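In the form predicted on its own, a lone chain appears below as structure tokens.
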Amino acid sequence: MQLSNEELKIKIDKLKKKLDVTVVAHFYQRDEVFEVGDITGDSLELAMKTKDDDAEFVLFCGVGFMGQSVKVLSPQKHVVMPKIACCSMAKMIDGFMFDTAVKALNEAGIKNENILPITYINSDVVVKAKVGEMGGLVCTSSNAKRIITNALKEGKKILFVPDRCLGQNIGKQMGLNSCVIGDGSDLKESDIICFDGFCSVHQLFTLDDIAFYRKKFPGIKIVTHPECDPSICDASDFVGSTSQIIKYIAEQPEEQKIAVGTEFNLVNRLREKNTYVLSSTKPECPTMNETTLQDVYDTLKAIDDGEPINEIFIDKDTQKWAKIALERMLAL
């Protein structure tokens, strides 16, 4: 017999009290999964909070690269995931494709010693390790501008992977020249050279959506994430990371109408009134929504039975260089 969500929550709560485990949930998770999280937040925020937590087991509700980041920063912990879901953006680049991107810069006359790679945290641990080994570092959507500003002091070309939108949006904010590998641009003329990756959810928002809401609600604020296309961010009133969006909206008067261009589960929880999803379709991340309460319960039960499932393991060399790339970011 299938249990209801309320029955599952009771069982989950009992196991959490029994076991040395912390349940961690990303903002984009389903409401019922988000509600059982002991630690909630954005990807890097979760990895940092979990690093300071004493539990032996981390049950991470999110997508694969996030669980990897927790393991990289807390190698002594057992990191398990109800579902090792794949972020579509992170899957767009692997170690081989990173090497191919570097080769494209080499063929354009840019030597390795003149390249500083930066990877968005939404990337596989192998990519983070390759970036770290080349002297590069990780960034998030909230600190990308600061990371790039500091990186430019080295006088090198920045190879930004995997999200072209974030790289180009930050470049625009800073008045820098940017391009995407393969778009026909002269790579040597660009300050930021972007890999051609993107978030499938944040590509759903269009200029027509913005025009519709501005016409329907004069004075509405358009709020978007920098993973959106640059044209969408240019037409927005505020562009920011998940945590920055939450803060911005919390500071707005309750009567202020706001249309938000990011993942549906987060938007749905922001506030009760005058908040709209900036899309004619539901911008729901399919992989973030794979995890169910039943999955959380099954994973806790497996720990209780002494046979943990879906545990994250990272080889020693990859762990070393990925950690260096993350720690270079944290040092800033």
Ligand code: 13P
The other form holds:
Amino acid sequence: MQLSNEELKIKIDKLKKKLDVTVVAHFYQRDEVFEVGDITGDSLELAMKTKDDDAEFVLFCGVGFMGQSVKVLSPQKHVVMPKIACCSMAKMIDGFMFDTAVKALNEAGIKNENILPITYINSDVVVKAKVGEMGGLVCTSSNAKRIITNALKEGKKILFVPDRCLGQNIGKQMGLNSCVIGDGSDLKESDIICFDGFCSVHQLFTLDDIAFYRKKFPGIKIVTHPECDPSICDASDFVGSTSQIIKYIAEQPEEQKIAVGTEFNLVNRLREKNTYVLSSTKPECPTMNETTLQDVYDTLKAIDDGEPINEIFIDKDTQKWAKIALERMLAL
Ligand code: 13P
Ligand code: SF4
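Show the form predicted in complex with ligand 13P, please, because up to now only the form predicted on its own has appeared in this conversation.
Every component of the complex follows; first up is the chain already shown.
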């Protein structure tokens, strides 16, 4: 018999009290899953807070690269995921494609010693390891500007993977030249050379959506995530990571109308504050929505039964270099 969410929550609470487990949930999770999270936050906060937590098991409700990052930073922990769902952007680049991107720079006359790779945290652990091995590091949407500012001090070309939007948005903010591999630009003329990856969810927001809301509610603020297209971020009043968006909205007067361009579950939770979804199409991340409360319960039950399921394992070499790339970020 199918249990209701309330019944599942009671069972989950009981198991959480019994087991040495911390439940971690990203803002994009379904409400009922988000509510059972002991640690919640944006990608950077989840990586940092979970690293400092000392439970034996981490039950991670999010997408695959997030669980991998926790395992890389805390290899002694058992990291299990109710669903090992893969972010579609992270899937756009693997180790082979990363090598191909480096080759494109080489062919444009940029030698490896003059390339500093930076990977958005939304990437597979293998890509993070390749980046670490080449002397590069990881960034998230909340610290990308700081990471790139620091990286530029090395006087190298930045190869930014996989999100072309984040790379170009930060480049614009900083007054730098950026391009996307394959867009016909002379790569040597660019400070930030981006891989051609993107988030399909954040591509849903259009200039028409912004025009619609500005006309309907004059004075409305448009708030977007830096995974949106640069044309959308340019037309926004505020651009930030999920945590930065929540903070910005909390600081606005109650009557301020705000249209938000990021994943639906988060925006829907902010609704009472005069907040609107910046799209006529529901911007749902299919992979973030895969995890259900039943999955959380089943995963806890498996730990209780002594047979954990969906545990993340990473080979030693990948672990070593990915950890270096992540720790370079945390050091900043
Ligand atoms: P944040 O780091 O802002 O939480 O973003 C994660 C993400 O996947 C956005 O699509
Ligand atoms: Fe990946 Fe986009 Fe989903 Fe974020 S919203 S997890 S970038 S597919």
